[in-house]
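Here's a solo chain for you in structure tokens, the form predicted alone.
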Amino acid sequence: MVDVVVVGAGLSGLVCARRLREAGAEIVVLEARDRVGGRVVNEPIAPGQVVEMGGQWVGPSHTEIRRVAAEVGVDTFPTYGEGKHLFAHAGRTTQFGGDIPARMPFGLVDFRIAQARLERLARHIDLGDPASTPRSRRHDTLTVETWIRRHMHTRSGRNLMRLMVKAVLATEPSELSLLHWLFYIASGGGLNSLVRADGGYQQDRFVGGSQEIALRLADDLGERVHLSAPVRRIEHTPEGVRVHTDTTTYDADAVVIAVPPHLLTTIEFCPALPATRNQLSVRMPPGMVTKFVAVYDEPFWRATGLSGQATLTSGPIGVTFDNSPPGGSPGALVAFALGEDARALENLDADERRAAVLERLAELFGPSAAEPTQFHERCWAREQWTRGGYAGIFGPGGWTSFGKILGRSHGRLFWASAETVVHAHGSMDAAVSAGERAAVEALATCLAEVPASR
């Protein structure tokens, strides 16, 4: 018997086992898969060295996860981005500084004012109810693809849009509602604070890769956490709740579902969840992300005065960055094929993916990026545990029909996962901040029943 079992040992159900622990509350860890971590987790490159093949980036909004990081020991570094930037389009690659390619200027000015309106609706979208919002519903019946074919009127500018819904969400914007991508715009201070490395949410990294975040937060709570314990079975009642794994059975107070709203369909409940609740699990899904990095024994384009970022407005990749560890040794290059792009490299054999890729970043950066000394690849929607990435998104009436439950308790089951958080919804600071509301929800229900003798 426990007093709380949490399910998942990603940073949600780590920072919510840890603020339950330290308010004195008996608790176990349950995680299927055999790492913590969820949806971050390091590669190693070198000795000492790693690259992360999951979430990765902080920006200076994102105070939780920063505070966490500082109070386990984790240390940020800026993302290397001197010198220029590419831009592929149409055939040619050229350089830039700034944000934006200064080429296409009819397009650039399109984007532009498509950017100032799809902000302007954003600024009226109220945060905690969007489905309140004016026009909401509305909103709600429309695609971002028929909004960009409504209000955009050159095919560069478009296209840049598009790229811009696919680097953020992982998604085409036709599988995306409108109102999913104001409200997502809104929660990240602005589409420049969303796409931006300086001062935006590609800002920073963390020394030791972001999962040392979370190997960090399980050392602390040492045996509480059980690797390879799947949950199978929750039953629930008024009086308590019985948690099954495949070798054990756990009595609680309370539970913690600390993963992403798609994954519940992997659990049985007994009662059966709400109707509406089980139609979420399977209205918002995860986008579709494969993560590449090629490693060199150096960062050998910052030779030649580039940054190694790269926009792409066609594939098989959508945005490059340096990956390179902190000392900038050895080089990494990473590289992200986005929505159909990414369903289009799955129907290729690993070798093909590969020579895809290496081909892609030949062209931008030059014949040695043709030759890496490694390469490593993570399609997070092969992962039985994860499904896809970057998180959860809604498509046409998803937000009208199912947003007001997102976070919603039922009964002695607490919801905490990186989709239920209003402030950088999705990210690693909504995962730390979706921990903290579900341990003091948990604890308000529960704790105040825990017999003397526990």
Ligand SMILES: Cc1cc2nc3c(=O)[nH]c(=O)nc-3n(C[C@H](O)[C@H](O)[C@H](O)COP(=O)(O)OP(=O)(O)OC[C@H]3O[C@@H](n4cnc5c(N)ncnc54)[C@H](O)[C@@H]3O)c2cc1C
Contents of the next structure:
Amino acid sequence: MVDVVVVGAGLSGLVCARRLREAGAEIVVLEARDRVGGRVVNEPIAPGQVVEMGGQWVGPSHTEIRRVAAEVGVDTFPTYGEGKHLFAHAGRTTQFGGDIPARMPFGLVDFRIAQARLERLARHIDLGDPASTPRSRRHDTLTVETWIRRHMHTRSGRNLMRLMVKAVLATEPSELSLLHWLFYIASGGGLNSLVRADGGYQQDRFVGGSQEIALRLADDLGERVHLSAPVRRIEHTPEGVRVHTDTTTYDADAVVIAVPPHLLTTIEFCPALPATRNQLSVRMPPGMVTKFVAVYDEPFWRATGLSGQATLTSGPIGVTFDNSPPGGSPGALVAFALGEDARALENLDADERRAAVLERLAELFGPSAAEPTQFHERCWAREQWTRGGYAGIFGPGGWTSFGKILGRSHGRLFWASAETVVHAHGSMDAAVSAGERAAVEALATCLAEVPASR
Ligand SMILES: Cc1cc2nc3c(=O)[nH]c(=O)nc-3n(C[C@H](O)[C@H](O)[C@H](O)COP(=O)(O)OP(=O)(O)OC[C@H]3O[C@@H](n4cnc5c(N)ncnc54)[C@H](O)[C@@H]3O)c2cc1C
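Structure of the form predicted in complex with this ligand, given the form predicted alone:
Following is the full complex, with the preceding chain placed first.
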């Protein structure tokens, strides 16, 4: 018997559990994996040094995750971004400063006009209910690819916009509702904020890696966190809930389900969930991303005036960043394969994938890039308890049909996860906000039944 069962020990579930504990509730956190963190995970690269293979960056507007990090004593440090960035397009690589490459002037003008147009449309989005205006409903009938073809006029401008979508949401524009793209631009404070390091989403990283936050939250919760305990079945009645793992059954007043919507299909609910919730679980799939990190004795690109940031309009990788730990030793470059490029890489074996990625890095940063001391890869779609990344996204019709119920509780079932809040949707920051919201909701249910004297 506990007051609340929390399903999932990602950032959302762990923060939820922490707040419930602070309020005096008896809780248990059930995590399917043999580790905590979910979509944030560190891998060691040197004694005391790690790289992140999942979520890692925070911007200035990500105040919730920063607050929790500070609470558990994890500091931030700035993403390395000094020097020139690279832009690889149509067989040529050029260097540039600022946000957007200056080459391909016609394409750039096309891109800028399209960006301004998207941002104008995004300003009309009601973040609390993105599908609420008639115009939004029309936007929810289109894919972003359709919009690009209708409103952009140059090949290079279109390709740059496609890359932006892929870099920001790890999905193909043809898979994405225009309304989701507009909502996401609004939710993130504009397109520039989404792609920029300085002043934008990629501004800072966490010392010791983002998973350090999850590890410390779990440490504080102690034996209340149960690993390798996938939840298989949840029975729910007006009186309470019963949560089953393979070995144990927990009775509680409420359950917070802190897993992304598409993973609800892995749990049997009794009675079955309402039709729209069941449909949501198959209508908000995650994107497709593989993250590669190449480690070198030192960040050799810095000496040649390069920032390590590159933008590529053709695969197999789409963007790179300097991902060295604070102090820059050892050096690390992170590269993202996104959407179809990531799917195509899955047709290769591990050695071929490594060769394909290193060849591209060498074209960008010179022959030294082909000889890392370590090579790390993580394809999130291969992970049983994630199945894609960065987060769930809506295709056409998604917001209109399911937007309103994303975070809406059902009896004694409460939903967390980064997909269920609007600010910085899909980010670590959103995961924290969702966990805190769900804790309050679940607590209200428990308190409603607990005598004042307890
Ligand atoms: C490659 C990648 C890069 C990213 N980059 C960034 C970034 O730079 N900045 C940023 O802010 N965000 C980024 N994100 C997104 C961010 O990592 C996530 O939004 C956030 O970590 C989600 O946290 P969550 O707790 O909501 O979900 P999750 O982390 O997915 O946690 C859910 C947990 O539930 C567990 N679980 C699932 N099913 C069950 C079950 N049946 N029983 C028990 N447990 C279960 C899972 O194992 C998991 O631990 C990135 C994500 C990826 C994949």
